[in-house]
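Shown next as structure tokens: one chain only, the form predicted alone.
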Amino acid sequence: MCGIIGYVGHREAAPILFASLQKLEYRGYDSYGFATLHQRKIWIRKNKGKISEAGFEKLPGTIGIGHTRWATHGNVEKTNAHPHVDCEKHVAIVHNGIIENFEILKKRLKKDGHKFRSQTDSEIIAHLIENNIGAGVEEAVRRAMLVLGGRSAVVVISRDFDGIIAARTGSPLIVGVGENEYYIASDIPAFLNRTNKVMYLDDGQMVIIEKNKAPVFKDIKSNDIIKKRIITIDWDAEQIEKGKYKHYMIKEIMEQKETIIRALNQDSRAIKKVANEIDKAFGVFLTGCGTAGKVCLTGEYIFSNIANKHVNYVTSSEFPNYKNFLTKKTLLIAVSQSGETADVLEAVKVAKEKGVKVISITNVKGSTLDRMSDYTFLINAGPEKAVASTKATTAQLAILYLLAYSLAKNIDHGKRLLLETASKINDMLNPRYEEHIKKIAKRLHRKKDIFIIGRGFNYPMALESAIKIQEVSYIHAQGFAGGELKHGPIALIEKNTPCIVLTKGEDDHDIISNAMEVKARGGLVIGVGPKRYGVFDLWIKTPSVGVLSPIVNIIPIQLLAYHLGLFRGCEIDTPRNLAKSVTVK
């Protein structure tokens, strides 16, 4: 969840760290801090809140680390901000993850005489390193990592080492390779404006980056040296800037004019090969978290209706409970925008232990999920920086549709329908359309509750619609299957309670009947779909695309959530308590 950046090179580190950390703020924004190394002294500045305070970039030195925090252990206070140091300030550390055995380790360290300055679990790492500093900084870091429970990424600077040491046991770390300089970060956008060449740390590995030397990668347990190759990332630095837009979220919503088409840029032979694997598998699972999970749930409907194939969706955090159903004949399709979602990676790990073949759908080449998978489909959406996922969602759906149509031996037809849908989205996303949704948002923004209903393909999108509205506007929103309304949720409908009804323009009689039930109890009915039915008080038109309706119906809800958030004065790109990449369980 937290964002980490480190730099070793020939330039002043602090301005680079400051700019890079701002690009990682979507990973956490409770507090932030920097530490640099200069003349065998560690210089530290930190504060709570979002990155803003001038002067931090003036710290001296050409080696440094930075951190932006998403709070887990310890309140949002300056003392809990990273970096953390040991008793004698020999080392400074930044950390992403949760140390599951920190209470045991902290008691042991206190008994040894260590004094703690924060409430965090992370601080114990600095003290563990201090305990073994006599063996050298590199060995001290290695020994500390060996006793940490849970998922962690740690980056360390020391008064006694002219460089950076980093280690990973679960949470992501990536080395950026520049000209006689190196970066290490939680995510590529941190340094993409300076280099697109990277080297990945895998689980259980550490890297020693000494000034004026090439990085040395090692296995934490064995201490053996590991050879790594440099990978070039096909992302443009301009893609991570807002450009003419006020927020990343609206930029990424509008980019869906192109991103669905880019998602279709797949090797047809690979699509057919994976479709064949799905066909012959004995048990197919889809897994993901949050929005990606709703994409997977939609996938159940996509494969059932288009390919007559039964697949099972299991949310990633619950997937280990299904391990007894897994065999070498099972196939798992894992969906994650970042490719670093902790629960997804844990699900994949469980699957791999059972010999399951893993197919991933992700946005990040070289991510942990990509490297763990037997085959990966990259959605080609470009960097997605707003915490609320938009363009990745529809791109992931496009890949699932392609696979289903291929499984039905009709891939060319499927691709044509998806291209036609992308063209209709291009026509839909115009200023007048956005203005109409903005007017509806203005009418709804003071409401305490919003309900969303859908049937069939649009039931998962009702759930996803609720996520978007919750994330961005903080309005209590809930999605339901239309048929479930009368089994409890209708008790919540009062006069003028908003209820959004997702339709596809054909075979809508059941969902319209549900809308009438809401209307009969005084609810305000907002229709989304190709046809304006009489029951609608308000209507947001979407193109008629049949079974592809989830792709077009979620986009106006994304816009609605965006404008609800604006009217309510919310932090659009960085909603409270959330982070973009959930790398802790």
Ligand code: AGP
Second form
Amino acid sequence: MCGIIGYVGHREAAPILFASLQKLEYRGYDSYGFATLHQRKIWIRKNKGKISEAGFEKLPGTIGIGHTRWATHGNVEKTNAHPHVDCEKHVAIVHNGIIENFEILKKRLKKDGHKFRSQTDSEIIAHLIENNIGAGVEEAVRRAMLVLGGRSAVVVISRDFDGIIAARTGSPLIVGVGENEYYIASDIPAFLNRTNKVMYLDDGQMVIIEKNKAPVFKDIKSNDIIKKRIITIDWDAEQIEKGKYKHYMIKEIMEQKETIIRALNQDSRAIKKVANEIDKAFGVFLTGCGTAGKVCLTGEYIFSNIANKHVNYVTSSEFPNYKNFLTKKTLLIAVSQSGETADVLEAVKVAKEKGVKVISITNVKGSTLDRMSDYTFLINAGPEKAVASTKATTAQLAILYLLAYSLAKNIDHGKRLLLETASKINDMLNPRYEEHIKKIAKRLHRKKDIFIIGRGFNYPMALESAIKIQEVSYIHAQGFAGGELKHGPIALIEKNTPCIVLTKGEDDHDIISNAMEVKARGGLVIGVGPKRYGVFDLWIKTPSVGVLSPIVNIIPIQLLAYHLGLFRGCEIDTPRNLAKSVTVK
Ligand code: AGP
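We have the form predicted alone; now please give the form predicted together with the ligand.
Now the complete complex, all chains and molecules, led by this one.
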């Protein structure tokens, strides 16, 4: 949510900031802006909408900051775009996060005579710094951070300082280390084409990057200096390009030919050790948001069916309500592609306060979730850039299956099944298959509603299917447990209302009965699964993989969502109102 970039070096900052910000656009895209420092003067350009080149090249200087916004406080207006400045333009700041006590702070600042130009909470940071500018800009930033409530990442340039000062109290910030030049960004892809060497800023820390000097990290509260290591990231810049594909989403869907195999590349001893922890724990919770949450819900079925183990899924934003059930014997498994989702991090924080052991499943090494966890399984999917999660979903599922099979003392069998499934996916994802789904998308793209039903393992995937269709095509889509339809939602079925039915190819009688109920009311039944049942008006074949059917069934729905979005002229990779990492609560 909101992308931040900063640069300190020997080259013109504006083109670097511009290119980097484009790479961060998946974090927010309603407006954007840049500020550079040249001859002790701050130069600013901002605009509404997606990043365009308008005016950026006119900014002089070798130090600068940039921001792409996902609005929280204040409309999508040029005045609300970042960077923001104080009354006297001592500083320009970019911010990612939410300042929970902003109303009190703003009132106080107004009383002190500060004049506000925007409706954002972020602008108060510039004025807070201005209040203490007499103490020096570094100290002024530190004092401002001390009074901010909520979660924030802030990057500041000042006409009185030849460099950048950045601070983090919750939202991510990473320093990229180049040759006598430094970057600071909310995500690694921002600078990955220039360096893969990084230094992480932890919560409660700030960094002072002065030109021609090594960065100095400090604790915001104590002001003590902190030593940091340089870490090398093993992603390469090509992985974050679209290559031959038109959109990241289709590239990432197709990458599932390999990503499931890559997800299986785990240390078997770690899988067994964590499976053992799951076994011993008194109360196991799975937590995640959105798509990752649906993966967790599938986890309930996976552990129950394969390992006869009761685990509970709680959506992360509600997890704090369960704190009374947490003890030192509880285990929490947190699932998050980005490892930066605020609700997930909050759930983990609550759990840790109760002494709970935390295992995470994430795609981003060094992410906040990774660093907060007792053990992390990296899904090895490579950067996922499209807002709609695809390859991370199936990779996360693969790890849950591995854990469940290990718990059932059957890990080799589980691995074999997963590898067989991966090879079937490889066969399935061919141009003819995509063409078939495209035809179905063409038929459905003007519908106002699409319903999806599934039972057992496929119930969470019905919910996930709805998320995919909603976010990419903006069609109203809703997923239900097959058995629930007759308890209310069936009232919505009219002649030709599409209903997608997820099946396994075995034990499907109940879900087929539910499909019949839809058909009897005139609904258009689209079957997904290995067998073509008579009730299906249209059919998307998936391989027969038994309990692993969630992995194969969700892929054609991802393709369907993609083509629905294309037919409807939607912004596939950057859907309206959304952002890739949701770093606010
Ligand atoms: C997925 O298509 C969505 N964009 C969204 O629900 C996402 O899964 C959710 O915000 C969680 O993100 P995370 O996996 O990075 O924590």
